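Take a look at this single chain, the form predicted alone, given in structure tokens.
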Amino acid sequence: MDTRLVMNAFESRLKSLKTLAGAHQTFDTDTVPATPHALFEQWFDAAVEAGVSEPQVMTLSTVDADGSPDARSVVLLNMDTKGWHFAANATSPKGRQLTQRPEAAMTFYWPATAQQIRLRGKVRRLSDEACRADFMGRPERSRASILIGRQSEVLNSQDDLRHALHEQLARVTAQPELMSPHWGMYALTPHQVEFWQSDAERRFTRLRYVRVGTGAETGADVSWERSLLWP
């Protein structure tokens, strides 16, 4: 089979698909809130109202010890003045990467509203109490899976996974207060947040918030400068 013909066929299939074809929203950048937190919540609520599937799922991008980028989907668990919260096992690749280099990027994309939100900033582990509260609030099977603690290692067979999960479920049942020592809640405190709105005529609107001031960890004495960007 001619590989070039196959590639051309696949390329044609890609080009036949609609892109950025969601319900384009009105984005009046003259009336946006003073903080990206408030605008994020507005956009998030609109995404839920529009029926976006799992709007809380985002792409978390980190950098490994060699400087190579890495990315995966994770769940947004909260947002406050500390930042955008997510959970991770400290022994997982992302956990180790964040220990070595506590910086990350987050990307949300909601096709139904044709909107994207990008964040960049420092990441820090939250208090032991926050980590425990998140872990203990999870279903038993989720806690058991976390306690296995071998994320991203080579799995020889599905039987090995079933056996390990069965063992940890038994531990969780016998010890309801059992806590993983490696489980962590993290918050990305952004220094930059960009809101991107698609447009049917390709006049995309990009609004960037840049943090100025001090007190990033507490949210005190922080203000945001806003600017429009070329598409």
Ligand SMILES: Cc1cc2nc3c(=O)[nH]c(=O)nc-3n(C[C@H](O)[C@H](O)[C@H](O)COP(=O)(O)O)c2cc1C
Contents of the next structure:
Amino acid sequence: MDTRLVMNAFESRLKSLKTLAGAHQTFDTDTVPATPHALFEQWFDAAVEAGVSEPQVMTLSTVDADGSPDARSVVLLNMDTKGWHFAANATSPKGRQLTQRPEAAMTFYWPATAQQIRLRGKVRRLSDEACRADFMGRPERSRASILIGRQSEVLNSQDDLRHALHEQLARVTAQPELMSPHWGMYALTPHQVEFWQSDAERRFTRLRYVRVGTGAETGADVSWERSLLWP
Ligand SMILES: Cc1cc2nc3c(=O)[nH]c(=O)nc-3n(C[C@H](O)[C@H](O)[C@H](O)COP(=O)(O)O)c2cc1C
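Can you give me the structure for the form predicted together with the named molecule, which would complement the form predicted alone we have just seen?
The complete assembly is shown below, putting the previous chain first.
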């Protein structure tokens, strides 16, 4: 088979697909709220209203100790003054990366509203109570799966997984209070957040909030400077 021809056919199939086909939203950057938290909530609610599929899923990017990047999808669990929350196993690659280098980026892309939101900031593990509350709020099967650990290790056979799940499910059923010592709730506290809106005439609107102020990350002396960015 001619690999070059196959590549070309694939390339043309890719090019036949429309990108940013969603309904472009009006984005008046003169009337935005003072914090990115408030704008995020506005955009999120509008995205749900517009039927964006799973808007709570985003890409979480981290770096290895040696600086090499890594990224994967995770679910946004909350957003408050501490930041944007997600849950992960501390022994997973992302968990270890966050222990070694507690900083990350998050990227949301919402096709139906043709919007992207990007955040960068420090990540910290939340309190033991918060980790416990998240873990205990999950269904038994999910808790059993977390208790297996070993996330992203090589799996030799599906039977090994079935066996491990069966074993942990039995433990969870017998001891409903069982808590994984490695389950973590984390919050990314952004130092910058960018809101990106597509436009029918390709005049994309980009608004970046940058945190200013030297006090505690969640303190009252934190404020945000806003700038437009060239698309
Ligand atoms: C839609 C979706 C949501 C996911 N949500 C989470 C999540 O909230 N937490 C998590 O640890 N993994 C989640 N995963 C699995 C991760 O993408 C990833 O496969 C796993 O956490 C291992 O990542 P790591 O090897 O980088 O640690 C999700 C996957 C998908 C496709």
